[in-house]
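This document starts with one chain, in the form predicted on its own, laid out as structure tokens.
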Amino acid sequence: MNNNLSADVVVIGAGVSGSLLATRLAKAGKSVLLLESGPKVSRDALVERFRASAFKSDFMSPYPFSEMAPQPRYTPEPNGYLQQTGPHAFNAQYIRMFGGTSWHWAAQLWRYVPNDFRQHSQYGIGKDWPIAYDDLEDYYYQAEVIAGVGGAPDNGSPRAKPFPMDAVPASWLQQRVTDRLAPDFTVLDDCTGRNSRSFDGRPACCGNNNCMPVCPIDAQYHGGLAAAQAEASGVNIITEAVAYKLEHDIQGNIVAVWYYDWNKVSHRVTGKTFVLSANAIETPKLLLMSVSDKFPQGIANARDNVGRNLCDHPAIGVTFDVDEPIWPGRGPVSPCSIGQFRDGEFRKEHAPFRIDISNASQVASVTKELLQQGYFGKKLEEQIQFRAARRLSIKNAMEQLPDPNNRVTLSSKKDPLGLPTPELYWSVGEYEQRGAKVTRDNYDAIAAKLGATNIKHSKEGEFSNRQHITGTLSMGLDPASSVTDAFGRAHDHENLFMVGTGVMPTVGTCNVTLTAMALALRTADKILEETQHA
């Protein structure tokens, strides 16, 4: 057992949240150690493991996996990490590895809108924040000057200052679907922190069309660059070290960290000030698996809320083939949508949504769809070019209301370290069925004006979630009903911050990372703030 590591600061989780948080404090002078389950791996070797990949689909391939710090994988088959229990499987994905789950996604950051902030008082349902929109707008301005983000201007979120960075131009496929859907639906450019122009040392997007699993020539911001910007401010950074527990002292400040190293030797951290970044599932897990005399139902949870309202974004899809060649994979992924149903006074009766629209390659569903109905040879090779040219996906991402009753939990399983994996019990509502009733509406609509032939919606009654894991460290004003306070930090524990998307207390209709980090540099402040003069 190793005792001689210590810090002003002992962050969890060197995910993009941390990161930014730890790189913060760091220039403030603090001492900060940064403690991450798994391991560094560099860009390169990343984007090599996505080239030899069989499984080009699956954003998890290039990540390596390990038992040590076991992460949800289901491909080629399901691994079983996350014990489901609910009537929909929440099939969450997230990398335990530096930089964190940011990896592997279409670098989306979008703002909320004002009204999100005040769900309740507006409209009679959900939840309020304990802060409002102008609390954060500053805040979300920094979070899009460090990731160089772009987007449309007037899309429901006020700002005090233009994008620091123009969108990436238009692909063909955004251009048609704007000018036919108009005036009845209007398409936006997605507010992505992907580069128009070299910025920070990294090039523009040359739309190479797989931001997803990963960039291949880091035109997209990520979790990778925050954590290499914390380690270079002066955070000293441990990979493969697995925290299991938080220790308290009798006032109930936490005093250390124990985490497990990939040898399963057990070390210890002290600290004045902890702070838990390991995404809305691990961190939850952390706080339960922290159990003590004092505290029978672990750390922060004295009120039984650590864990529940788990929320993400239950989705909906559909794909139809447009009656034009309108050439889906040339440029970025993700690239524009319509947020016309994000707010207004019928949330009180539906659930609000976004609607994405994908600019990914459709070659290789096409081509498995057309194997599976016998084409081959010439003919296959005609309708790969033919349909893929003209194959259409769009998706929603569609608030679901807080449920303290979709939780996260500890499972009797117990990984190769010892420690229990998750339990998670996720339920679909009504409210939110009958805003999956009106998207099914608009995606009709959608299809009859680009001539859709050949449409495919989901399985009623079935959704997929967006992994936008948000609520199971809910902040509020009232500690019966939520975790931390207005800045992140525990009710019961005066030393203990938390950051990432767990504190927000509802999802929205957008992409949750902008948030995130805009909340932890809010966190950061308070804690430099409150100890500026210790």
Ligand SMILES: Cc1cc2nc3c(=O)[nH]c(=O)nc-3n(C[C@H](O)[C@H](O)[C@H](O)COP(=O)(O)OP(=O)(O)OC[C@H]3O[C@@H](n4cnc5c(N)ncnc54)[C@H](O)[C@@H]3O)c2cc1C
Second form
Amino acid sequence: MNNNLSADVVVIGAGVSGSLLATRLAKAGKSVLLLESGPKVSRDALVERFRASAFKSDFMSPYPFSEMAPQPRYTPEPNGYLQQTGPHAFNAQYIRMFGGTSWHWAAQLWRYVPNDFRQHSQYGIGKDWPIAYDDLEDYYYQAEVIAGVGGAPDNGSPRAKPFPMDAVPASWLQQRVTDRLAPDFTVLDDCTGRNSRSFDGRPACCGNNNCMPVCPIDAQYHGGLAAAQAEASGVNIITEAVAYKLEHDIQGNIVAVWYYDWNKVSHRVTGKTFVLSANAIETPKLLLMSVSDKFPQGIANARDNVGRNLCDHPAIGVTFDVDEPIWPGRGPVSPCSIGQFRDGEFRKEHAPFRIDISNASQVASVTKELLQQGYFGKKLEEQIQFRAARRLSIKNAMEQLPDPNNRVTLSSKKDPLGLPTPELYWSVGEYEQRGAKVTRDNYDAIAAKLGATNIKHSKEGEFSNRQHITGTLSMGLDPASSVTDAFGRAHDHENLFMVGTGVMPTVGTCNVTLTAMALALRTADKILEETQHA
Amino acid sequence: MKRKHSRSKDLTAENPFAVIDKKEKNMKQYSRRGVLKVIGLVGLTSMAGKMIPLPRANAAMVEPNAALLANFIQVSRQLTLHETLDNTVSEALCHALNMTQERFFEGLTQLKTLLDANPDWLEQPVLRFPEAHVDAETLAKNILGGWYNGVVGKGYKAICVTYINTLANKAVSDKLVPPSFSYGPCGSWAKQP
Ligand SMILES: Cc1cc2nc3c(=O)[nH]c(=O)nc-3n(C[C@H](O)[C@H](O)[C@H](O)COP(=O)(O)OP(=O)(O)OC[C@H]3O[C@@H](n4cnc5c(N)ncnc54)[C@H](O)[C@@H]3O)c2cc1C
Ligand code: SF4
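Alternative state: the form predicted in complex with the named molecule, after the form predicted on its own:
Then the entire complex follows, led off by the chain already shown.
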């Protein structure tokens, strides 16, 4: 056991949130130690693993699995790491590796709309945040500058300054869909952290169409870059270090974190301030595992709120063949979306949503479909060309209301280090089911405008995850109904902070990570302000 | 307690949480390393132009000889209607199908006999063999799957044999490159393809 590890600030989890916070603290002169449960793997190794994978449509497949820091996997069969107990499966994907889950993402970096922060006072449903859009506006911009974000300026989220990056030019698909859906539907450039010019030592996007699961040239920003920057800024990063317990003193302040290395040797790390950024499922797990006589339900859980209000965007999708060739697969995979259903009085009645239009290559999936149908020879190739040129895939990001019954707990199963695996209960309610119905009607209207044939909706009543996991460490003013305060500090533990998407009380209608990045920078500033005064 | 654990071990296909079932045991029998060599095969050979010898996957397995390989190429030509097929990919697919399908060569010989005896089956728009030969139809589709998507076998037995050299990628190569390869300078995708 190594007992000598110590730092001003100990951060747990080298994903994008923890890495940004650690970088800011280190640059301000703090000693920072960052514990990361997974290994360090280079981008080129991941690209090779993608090309060699038999399961290219599963974004997890290039990412190495270790039983020492297990992650959920679904291909070729679900590995059952996440125990499901609810009526709807919460099939979360996350990566336990230096850099975290945003290795495989589309770098969509949206701001919430202002009403998302005051949803309850405005519409009488959901929750208000303890902060307003204006409290975050400047932090949003700081995060956009770090990631090099570009997008459509007029997208419902007011900005004090223009985007730091021009958007990547629209593909032919995007241009055709935009023209043909107007004026009923307004198609906007997505807000993405994707280089349209060389920036921060990385090249401009050259259209590899592989943003998910891994950009081969780092034209898009991701957590691996954030973690590398933390290391370059002087943060001491220990990989293959699985935090499993927080230790507190008599007042309830955290004094140490314990971790296992991959040989199951235990280490104790002391510090003055602790920050949990192990994602919205593993952070609650760590808190729930950290039981003591004083805190028999776990750290930060005196009022049984840790892990509750688990939210994602329960998504439904549609695919169809457009009546003209649009050739998905040229340029970035996720270029544009329809934002007009993100906010409005209708939120009193049904869930709001954003409609995402995919530009991912359809060649492999239509080929599989055609082979199943028995096509062969020249006819098979003609049909591959025909369908791959016309197949359009769309899905939504629909807001789910926080429900305390939807939650993360500890299962009775143990991983090879002897740590419990997460158990999830998830149910999609009436409000979202009504939102799904409206989405479906709009899908049909979109399909009609594009002269669609071969329309296939996802199965009614079934929802897929968009991997925007929120709510489980919800921030709020009232300790009775929240886990952390407006800065991500645990209500009952003065020197314990949490960052990442878990602290976000509601999930909104956009990909959540820009908000988590902004909040992490804000928490870093709060820690600096307090510890400098101290 | 000190566990023995090798850091370099690639555990991608392992599943410590599921009940170890028969499929997984099979997977381990023919060894991940063998599979990975097949995976490497076409990537390497298509560039370097030479073949890497495969380890014998298991003692009972029939290895493809020249005659069996010739059968495979002939059946592949009939199904794809391509007169010339890449030799390296042929050989790799044949190996991989042999590793993932039970009694592959027996099935292949049967399929060849059927196709030779019933040329009209390949004159129809889609493959639909008589009910008695549904296994042969499945094998034909699996062979096509290998050529067009580069993958053979299912579940834990699935092997990626080739990626850039799939016939599906070739069929669209005037418009698209396989994902993860560069399309062109930023914005080149704005033009009508
Ligand atoms: C396929 C996919 C596409 C996505 N696309 C987008 C997108 O386009 N836009 C967007 O906004 N979001 C997207 N997301 C979501 C996004 O990836 C997450 O919101 C983001 O990664 C969260 O960042 P984080 O730092 O909070 O957590 P993570 O990135 O999950 O990082 C947590 C880190 O903590 C480590 N850790 C866990 N447990 C422990 C422990 N016990 N001890 C030490 N370390 C630990 C993990 O190994 C990991 O490195 C996508 C997600 C997926 C799966
Ligand atoms: S399109 Fe290609 S280069 Fe551009 S971000 Fe996506 S993967 Fe990277």
